[in-house]
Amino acid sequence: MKTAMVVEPDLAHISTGKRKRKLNNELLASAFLGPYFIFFLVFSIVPIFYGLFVSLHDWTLIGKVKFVGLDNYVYALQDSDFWASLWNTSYFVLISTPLMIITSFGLALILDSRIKGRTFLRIIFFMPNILSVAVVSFIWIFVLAPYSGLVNTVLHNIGLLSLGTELFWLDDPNLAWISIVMITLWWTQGFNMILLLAGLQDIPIDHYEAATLDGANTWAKFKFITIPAMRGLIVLITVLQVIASFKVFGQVWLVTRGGPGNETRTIIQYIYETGFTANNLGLSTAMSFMFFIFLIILSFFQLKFFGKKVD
Amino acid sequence: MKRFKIYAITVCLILLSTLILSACSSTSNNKSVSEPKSSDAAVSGKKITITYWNLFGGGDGVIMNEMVKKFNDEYKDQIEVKALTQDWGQFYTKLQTAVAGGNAPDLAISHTSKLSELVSLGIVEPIDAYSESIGLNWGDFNENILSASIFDGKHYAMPLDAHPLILYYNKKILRDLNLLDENDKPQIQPGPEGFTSFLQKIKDSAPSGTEAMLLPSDGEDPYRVWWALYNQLGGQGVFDESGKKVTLNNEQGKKAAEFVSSLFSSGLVKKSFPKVGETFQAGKGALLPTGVWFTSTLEATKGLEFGAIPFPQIFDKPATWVDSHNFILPIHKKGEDANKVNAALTFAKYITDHAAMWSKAGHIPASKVAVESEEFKSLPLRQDYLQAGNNGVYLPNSPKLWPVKDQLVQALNTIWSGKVPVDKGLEAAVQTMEKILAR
């Protein structure tokens, strides 16, 4: 590509300097470029339409069986179970993103304040996000264990839990939801924590010294310096973290492996079983295509309806 | 202009690449197998490497890799083997892509409830045309266990091993509350009254702390279970003939889950118990179901006094969940080697006729001649299993086995959790299973 460039000496001998400048910073440019542009080419854009192509057919692990069409996607699009893991999906972000955004609002907020051994607890709350998926879904596992664990022990000991019964927080659907939020919560806040406490570090402090002169109090600087202030960021990390959460995969297969039933099985399980378990590349090829678009189009949406209050 | 070049450029290159890529993996898997020739490189006298993929962790792993060493001692000058232990949950992915890609191993291990995909898939090539000059009798194995590895009868798999259901008991605990017999083992009457009235006396009698019977309420060990009661009732396979249909969801299927889901809401065995295995190392347990592998870890376990028995029949014949691992060929895209695959069977012979070693992992040989061997004779527990692995009942064959026992699996988990009743769960599972069939 970069040779393709170079051989233009007909164009750089009539140019002015100026032109040849240009020229030069262009060539500059994509020298730095190009060795990214072509593993993004290799890695990424090649695989997509790779993909699309698998999509078209009857494929296993062994390689291609037959052309099939469209079939795959009419197949993906009558599965129930396809809508499920979807729809499985799509609660978990529901619910999730409020409450981590919520949380890690909070938490910013509290570090920002001035109290003691804010180094400290900014330190506890960032902690859990350097950890692996692995390492958080099997501390996790032990501290919801029935009978040993450290929940339904604190539980039994303050009396919110009579002795003898035992919650299964792994094994009950609704439970299983809360626990997965929970860990997913406790795991990926530190990040967004500290994305807001920059943001409201970012806030000039005069703006709150002239609220209080004007005899504000704390919630009217709150809802009238701090949110304001702070929409655009909120509205980022509100489209970075439902798309984040649309791929939630690792804790959930770690801590309940889609279990009870296939009651918490995310899409992505669902592509990763029918691809690698049952064999069907090209089914799970065009599931993920449809995901993909799904993903497009909910991008696109909120951009438009949240983008459009940012100034 | 330029960007114009620029960007046909890149056009091509992306078509360049897609087309390169395709034509690297578009193989059809219906190819024949072509004749096996002899390389030059084998003449006799040198030398011959081959590999050899297992997928075999933990204590197994180590006893695995002891064999193949031995092997390579007494083979110095003829036949080397390069063992690969790869990772159990990817280790079929890998094989198939391997295969796939033409850089298959010459020997690998496969599960007999895997052999059917992969033979159907066509990347394992039939024994037969080898056993002969490698001296192997098929005679030699045992029945149950080789005829659960033969496909449109073909030898595709030479046998290792078969690993049943057992139930381990702890002999302290039993024998503090009076209910071993003479020769230690557990009296436990006929019946599945006997059964749970044998744990009742456990859980009403033993200090607190133990528990009577450990199984986890999901996952493998407790669908082992119900499929040794289902075959215990007579309950018959798992497809019909067109293996399109299933047919779980019949008297015995209903009876078997029901025992099972008893024995979780009485109370006798405490639902979603975490670290069962680990419990009853600790001697907490006085009963644990499980595969014949754990005996080498239990055995390793100070201070722990345990026993082990097939798993008891609790209804009208004995019955239990069996599995094996086999030693398949798989194919060569560039054809077969018959060197190599004669080394790799020699070895393979070599390590199920010395089986016997390999059974302190706690597996029951599938070979008579390791059977009748004294080492074999030697080893605790290891006759008792025996009679197991002959009751053992293999899964049926199907190209689909591994995807639809998951779903089986995490429908009965369902009903052991308690919240579906066993018919709704029975239903459940058997329309996910039909499903995953149908494609």
Contents of the next structure:
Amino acid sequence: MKTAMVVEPDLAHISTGKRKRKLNNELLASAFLGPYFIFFLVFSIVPIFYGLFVSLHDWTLIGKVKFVGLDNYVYALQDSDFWASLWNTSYFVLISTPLMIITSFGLALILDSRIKGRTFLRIIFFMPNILSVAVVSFIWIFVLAPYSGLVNTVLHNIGLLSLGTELFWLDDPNLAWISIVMITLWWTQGFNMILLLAGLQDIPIDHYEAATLDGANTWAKFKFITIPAMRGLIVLITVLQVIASFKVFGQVWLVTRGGPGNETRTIIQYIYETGFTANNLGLSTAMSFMFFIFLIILSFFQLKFFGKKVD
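The block above covers the form predicted together with its partner chain; next, return the form predicted on its own.
No partners, no molecules, just the chain.
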């Protein structure tokens, strides 16, 4: 009787081969990530630390004058205009964010339903988002103009404005922020709408079919299926929208220049004016860091609060 020979695998050779493949994969990943990391380091990390260095100096457009330590931060904390502009921005966020989320969600629900022309409506709703802030501002300056503007003309035609009465949308302190909110809503809601629409289309249709068999109406499906499934995405979009709204600058600067008076002057505009109009880059950089810390703290509390709701 012949005995079959059993060949023992070369475990050391196999282990070496696995290590080589792992090393090759890591080198390949590093080759792809390396250029991005270099750009991120040069254009993001280094400027942050350089900005921190600038904020500790009396620094003008010409260059460094002298080291002042934390004096710029102390001055900013005592600057009433800094806090007024931060409040103006916060007021805009409080008004605009709920409107943007609700409007975008409503449009996403409409586009997710089986209506005719959905593709055309998606293009129409999203199209303003591709326009530049300069184009958007230019359009709305004419739309909101008194006497000849589209909004006032429509209000006259439907009888909401009497003859000889005009609304000065951009010059009235009570209407200026409403105008900015309208402009921003029309311009930016398309992006949130697309994200929410993608989330709605990701909900399995089986859930709705099962609910229909159980006798659930449209409201019950929305309350017990749509909202729970979309809650995480809504939280994410809300946090991102709050941060984006706090950084509002372009449309305000081009449409109202922060007026009337300083009623619509945002924190970004005030930082810009401090640095490039008042020629105090050190102070404006200190304000930027304070604003940055404020946004980090705000985002942290948002995620902690909404995270509990999601759980």
